[in-house]
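In the block that follows, a single chain appears as structure tokens, in the form predicted alone.
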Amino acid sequence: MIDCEIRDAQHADLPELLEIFNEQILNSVYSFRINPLTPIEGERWYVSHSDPRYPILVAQPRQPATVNRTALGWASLSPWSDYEAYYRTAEVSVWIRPEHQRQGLGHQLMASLIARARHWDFRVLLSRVEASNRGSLSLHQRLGFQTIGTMHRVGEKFGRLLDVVMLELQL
């Protein structure tokens, strides 16, 4: 496990957060985006997550002489919809640089999520995750997220048809 800290992201910090997110955009199935946000795409989905509600949190190695990167990972909430029923609704993502995967980064990273989310009162935490990802699939399930079903084929992604498994946590 990797000795991190879990901060709240800086504005500093958006071109490596949008690099581990624009990799996992262009090399695996897990984003449904075909393409990589650009830095103005990127700007603007910062700034949407300028409400304290929606925080975008990043691990960061303890010891950076050791590591050559500020973010080894970031998560994030953001509304689950627009709609003003959903208020006390989010959605969860969290994004690992492959190298970092299975160290514990993303476990750290969601449980302060969730913690923040009840801190905002929030009653639900949302998440879809793509039906192969079994390591995505696996967390969310130790964090205590229950399954609510599959939609089947909604994606499309290098010649691949993917299903995305949904899941919850009753907060």
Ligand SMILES: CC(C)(COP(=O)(O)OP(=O)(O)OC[C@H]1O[C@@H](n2cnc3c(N)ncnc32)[C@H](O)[C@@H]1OP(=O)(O)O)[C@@H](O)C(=O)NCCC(=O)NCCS
The other form holds:
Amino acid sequence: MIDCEIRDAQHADLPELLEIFNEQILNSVYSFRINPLTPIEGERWYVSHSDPRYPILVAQPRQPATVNRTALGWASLSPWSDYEAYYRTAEVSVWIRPEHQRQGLGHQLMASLIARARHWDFRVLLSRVEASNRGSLSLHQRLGFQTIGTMHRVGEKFGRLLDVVMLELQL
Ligand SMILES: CC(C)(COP(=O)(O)OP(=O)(O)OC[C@H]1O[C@@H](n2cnc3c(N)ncnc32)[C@H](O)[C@@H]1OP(=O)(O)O)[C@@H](O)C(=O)NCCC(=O)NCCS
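Can I have the other form now, the form predicted in complex with the named molecule, not the form predicted alone?
Everything in the complex follows now, all chains and molecules, and the chain you saw is the first one.
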């Protein structure tokens, strides 16, 4: 178990954040992106989170000497829709380096993200989870998310048709 501080992402974190995300894009069905983000796309993504209502949080080891990384995982809030009536609804996203999963970091990041969402007076958090992703479904359930339903065969990656479970957390 690694002792981590949860803090807001800084621009200097961007290469590590992209490394974490792109590894999942390339090797898992948990992201429905197929192409890794280029540095320019990553820059745009980072800038799209400059509004403090939509933070990117990072898990950083408190004793960097023990782990040669700054970010072991990250989580973000994003707008669910730019239609104004959705102003108090956001979508969550969370990614942990494979070698640091099951060490409590996803839970720690999500708990901080939920606290931040409460701070900004969001009313509902939504999440889309690929249906075979038991770890993520279980993490969401532990944090109080309720299943809304399953969207069947909405994704296609690595030659597989993929279902998506929609979850909500009423704050
Ligand atoms: C899903 C993910 C974010 C969970 O983060 P994590 O740091 O590994 O999870 P934690 O150690 O904080 O676990 C918290 C709880 O979630 C559940 N959980 C997490 N991983 C699990 C797994 N592989 N199987 C079953 N339950 C799991 C457990 O209830 C766990 O509590 P416990 O350890 O006391 O049993 C992480 O594994 C990950 O990044 N996976 C790949 C990317 C991904 O799926 N992202 C989410 C996209 S929706």
